[in-house]
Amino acid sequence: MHSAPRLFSLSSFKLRAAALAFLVFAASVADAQPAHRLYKIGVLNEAWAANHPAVDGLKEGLREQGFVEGRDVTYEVRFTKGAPGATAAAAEELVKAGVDLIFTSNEPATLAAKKATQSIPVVFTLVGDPVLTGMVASLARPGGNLTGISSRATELAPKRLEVLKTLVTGLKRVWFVYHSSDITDTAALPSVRDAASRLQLELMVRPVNDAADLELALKEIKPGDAVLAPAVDTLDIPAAILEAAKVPSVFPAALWVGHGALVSYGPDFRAQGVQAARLIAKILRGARPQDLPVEGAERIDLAVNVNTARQQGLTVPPKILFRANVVQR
């Protein structure tokens, strides 16, 4: 009469260290896996506010590699507004803040990143030769802890030249203003004489050190001239000459033509983030940024602004328009 209950209790206590089993496999398992990890990425350039086009690129890069802002990763923003030399104290800032990866657009923030670390890994953007700068070993092999994508811009500047030419076509005299430490734009002053001397321009060079400089450089530019304007926005050089020299004017990238600029060519600063974004996540899954081969700009864009063209007497010639991937009217 009293078997019944027994075999009840000892169902009960079976039950029970069952499930007691469950909870502690269940534990263990939960400790196995990983942690979240919220990676905390330092952006660097010299813009002149936080949404540059190549940081909007790396944001939308990232979503679509699944890295959600907030959740993934935060960004911790510094820009320098064209300042020489800010970019070394803003590097030194992101070290200290303890990122986990920097992103640099352009020589000055990039240079400036390679110095402040050489353990924190560095993807950059809108370098036109990372090997000739110093920054990668080769571009198959960075070593280091750089890579990143090359806006090949010191084999473009003669192609700015000839497309220049193609729409002046009475075109004598070119100006080429730049800052006197930017590597990029000396390193392709080579490569622009022979086109300008291929094309009958006669090249007016002019390295400047400070706004005083850059100031005297445009005035010395004259009705019927153009410009060749600078890849590197240092002392915000391009911004200068599109708002001072009233002249047929060659830029590096589209963004300038929709601001008003007559023509550019170069490529695209939003697709050059949404490139290093796939390096990037590429590292922050564990890959090391020696063994990522640094990548050219894959996307290069021919930019005309009819309505700026029609202000400055200009026609724009079919072919350039046919060719034209940003038509601005």
Given for the second form:
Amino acid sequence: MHSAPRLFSLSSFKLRAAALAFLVFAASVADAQPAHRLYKIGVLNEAWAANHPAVDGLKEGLREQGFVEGRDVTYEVRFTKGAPGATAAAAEELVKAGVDLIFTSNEPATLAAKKATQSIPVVFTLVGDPVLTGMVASLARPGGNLTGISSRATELAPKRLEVLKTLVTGLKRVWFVYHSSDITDTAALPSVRDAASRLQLELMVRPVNDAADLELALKEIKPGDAVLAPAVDTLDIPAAILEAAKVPSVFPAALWVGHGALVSYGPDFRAQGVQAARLIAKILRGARPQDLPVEGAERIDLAVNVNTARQQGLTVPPKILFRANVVQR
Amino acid sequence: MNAPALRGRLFWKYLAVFLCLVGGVLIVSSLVELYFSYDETKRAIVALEREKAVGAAHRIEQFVLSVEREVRGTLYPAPEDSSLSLSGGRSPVSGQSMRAAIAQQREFDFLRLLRDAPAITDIRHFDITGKERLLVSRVELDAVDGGADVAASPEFRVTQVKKRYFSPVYFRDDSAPYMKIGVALDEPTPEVTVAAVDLKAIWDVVSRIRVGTAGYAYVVDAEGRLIAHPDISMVLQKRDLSLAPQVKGAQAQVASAREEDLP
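Okay, that is the form predicted alone; can I get the form predicted together with the partner chain now?
Every chain and every other molecule in the complex is listed next, the one we just looked at coming first.
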């Protein structure tokens, strides 16, 4: 008795069918769900604590974009307490740790990140002039692996001078003190000089090299003068001005007004972090940093401390009050 | 010997015919179903896209009009008539001091606008001859009687005639999209106020629109130039999309809607 030759044994047929079905299922499932990754973001910060407002803004902004800490993204925060050399070491450490992206919050940190990696995307904030300081080739086409938010510090320096003039009636002389290696403030010098002559102010320019220079410069300030504080923290010059000079001073950020400074004009730190988060979300989703133009900080705030004004014998004029976003009492 | 073998072969033949028939009918019916459902899905997607586009267009329009409204709120009539009095009382205030008071108030209004409308970067006020009388800026130094003469520029000429003007989108620093909005009172030769408005807020609205996994939205201006797109480098290239069929279709729709509005 012959039985028709069996070309396929039933069990191997089932096996093949099952394998095919599984493949089809796996393919469709894989297609339906995008790959879920945990992104590692390195945070390079020269601050004294891990909770810098720009970093808070970054976390909040990324949360808004759908990247929740712990579930979609983790942060490797390195704050270097202003110790020299620590920033460069921290940048290299982050690169070795294999982070997907580095977030920085001022010029020195950004330059350290740029030196440490030419391939990992770097998104910066609190950089006053990204083109002049060599971070990017141009604002519209950054080229390279860096992009971010410009705090427009160089651009806004003349405006800070104007705020001082409006606030202090009869002001004649303004001191501009900054560190000699500070490219952002050095770049602002021509426009600040121009503004000073338009505003009929005498401008005393004092680039300093170290703490001794700084002390001498601060001693030269007479009552009735005013100070234009630098946009960059090198040598803690803004803090020194706040401490020592008892004359009206204008600072680049509202943070200082909260600590007792008279007035500030410049973008909010936290808002820059939130703005950077939008860029970072695009990069994590596949965009290349060289294609994302550098954005100018959106919220430019005027902050004034009414207490300090009273202590210094100044009345805040309506022009300042109408413009002020933040009034510290 | 043959009978069982024959029955076996016949069985397989019947099975094969049966399978082909059933299978064939199944295949044909699922193809038909596939075609109709494809058509239906396509229609549904187009309807969804249209809805999102209309929604985004509405948001953009609301944004631009709200900025125009705020700038319009700073306009005051020119005090030509010496009997026009601030207090409404019987004794008229002289035209000169009225003008000074209005100029002061205008400066306060502009400063307040800078505080309350982050999208506005600067506001300029021009007198009836087109000379700049007041500049209040977030970035540049403020100026009173700056003197720049813009009588020939479209933002001045068109605003004086039509009382409102929306400039084509232009770029600052090659990367930030801006629009100039001009406003003027309904007088024969009014003074003109022009605000420079940062359009990034609109771009965020547009770039966040997603349809499915690959759908996106973009914006073209009246002439068909690309002014917003999730990929900003396309906008910076200033692409001209006026020949694209969907753009032509949309322009035709706008034109016919406008015709319907006319009495």
